[in-house]
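Next up: just one chain, as structure tokens, the form predicted alone.
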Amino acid sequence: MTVSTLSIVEQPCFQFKASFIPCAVLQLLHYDLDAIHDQISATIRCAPNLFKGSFVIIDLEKLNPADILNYAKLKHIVATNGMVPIAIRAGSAEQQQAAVMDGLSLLPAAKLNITELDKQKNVQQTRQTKLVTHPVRSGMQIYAKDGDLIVTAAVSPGAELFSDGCIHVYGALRGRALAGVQGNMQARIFCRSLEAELVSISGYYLTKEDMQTFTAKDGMVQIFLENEKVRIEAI
């Protein structure tokens, strides 16, 4: 009896895909560990779902580079409050071999202000706008790369919208905006109707109870960056 050998295709066992997948960052301004701990859970206590599960940068670009940090500890108040601490940013070179040493990554400084020339000439290159007509539902995910984001209809409690530049909402925008998330500081946020849960310029963001005090939701606003302060105005 002849038994016939099967020739097996082999079969990849995995892709890469590109994706976007946003980062809190977490600026330290002042070593103090106690101070950050409580800083944090007054922060989730205000917001308890806006940062659950987010991975968490941590930034030392304002540290002061002869401090010593224990990241075990750190690591420890960013994930008792429902974080994942996966990266340092910045830092001396002493402050970098000890958060590898503790197990996390090294993260590239933050990109440098570049001049308005370089601006004006990267937006005319680059600048591509993204429409979106139809309702943003609750999970979903948009995001304008190298350009503006405008979404006609509304936006829902629990979706998210990314963009490079500015975002214009003509609907009510609920849920999360975040725009210049690649270090755009001149980026804005414009809508008719802001219920956000949060809104994010260049990584600075206001959470909806921070917003709670800008009295004028209903009516067209502009949200943008000053002296590194998330303002809102009335258009």
Second form
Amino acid sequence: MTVSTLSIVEQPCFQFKASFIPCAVLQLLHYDLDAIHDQISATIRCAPNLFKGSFVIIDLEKLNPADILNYAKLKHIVATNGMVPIAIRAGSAEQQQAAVMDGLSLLPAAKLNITELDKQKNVQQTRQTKLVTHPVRSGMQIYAKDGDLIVTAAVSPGAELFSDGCIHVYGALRGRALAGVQGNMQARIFCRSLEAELVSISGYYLTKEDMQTFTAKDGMVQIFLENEKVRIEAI
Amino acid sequence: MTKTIVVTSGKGGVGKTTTSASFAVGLACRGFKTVVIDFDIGLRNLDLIMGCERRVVYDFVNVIRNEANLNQALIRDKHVKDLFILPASQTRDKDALTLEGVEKILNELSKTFDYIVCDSPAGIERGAQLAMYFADSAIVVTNPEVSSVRDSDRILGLLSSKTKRAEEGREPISEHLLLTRYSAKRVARGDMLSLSDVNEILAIPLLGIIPESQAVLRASNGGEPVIMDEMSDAGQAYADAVARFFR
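Following the display of the form predicted alone, present the structure of the form predicted in complex with its partner chain.
Every chain and every other molecule in the complex is listed next, the one we just looked at coming first.
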């Protein structure tokens, strides 16, 4: 019985798989077919194998939107140099329409993508606060993803705090505190007793040596980023 | 209810075995049936400190591997009634210990003993983690110097995360600080950390302070836990620490 049931199950012809394939972006700075031809040929001569067979996206972001492009010739130039033109990116509505007519796909502009992601990230960043009430001992790591971190106990030397948002420490801060680890430059560190081994905001950091002028006696401080420099200030 | 106590420190040479031996004697002298286990597989020392090295036949690893039963491996202490020693193996390494094996032995010991004292090896690897895993209480042995304090801090972190009580979300292990090799003179001179320096970092209840004492070395070499040297400063300090454990 089992065997016959199995035999009538249809064998699928294909399966869809997500994949990330590297491709080159040919960003056009000004439109001059001959110059483009010469430059590509020269580049390929220098590194014949680097671009061989690679997919190419033609980026029109820096191009004058009024330029009228001959896509057939452009594709020919790219293809004769051993590459495969597949799509264009950015450009005016006219430029995009013409590209589609000439068999190129249309990719959304890179910049749009980033701002959209940033928006999503900002929404997430305010989502949750992590509260830690026990001492954070040497060797422990605590990460507050997508939010702030509040520690109401001491943080020992050799312990590490990470947060996508701000970090608040109400016991002595003797370990490391890294705020805005996903790149939030507005993140700050607040602490009552700064004895930290290292503090960092969005990748910019100060070591204990850099902080020598600030001692625990200074009381409540905030640490923030100003002109890409980490600043410590009493509050 | 049997209580399991781990004597631990992270750093080596701070006095874990000395403490385990004296503490076990102190508990047994109070009438509790006590067993002290040497978890330092491959670097067996507890039997020397307890003065029973000539009577070791089977060891901890033999029992885990079912090569001997517990009663064959347990050594009865000569001085104190109700005290037993489970020695470590000198020929194996710490990988010979398994979680299941340790659990099986502790369960079996729980049937007859009031207190199980686990003498942890130094470090934070398998041997140390298994020694603390089933503990109800921990005695964190610390010397008044920075590296020992930092290692103890690391151990306290493990006690609150990598133990059975922590994993099951039960009441946390009760933590006790035992400061050993303390010299008030050197603290006054500023070349040794003071109790408050240590407390500032570790912030756990103090069980006792054992002074730096010649009696400790004498006791170790003589194979009699220092707590039995009632006239010595270190011996008295250990007796006080045991008394404080019950407060």
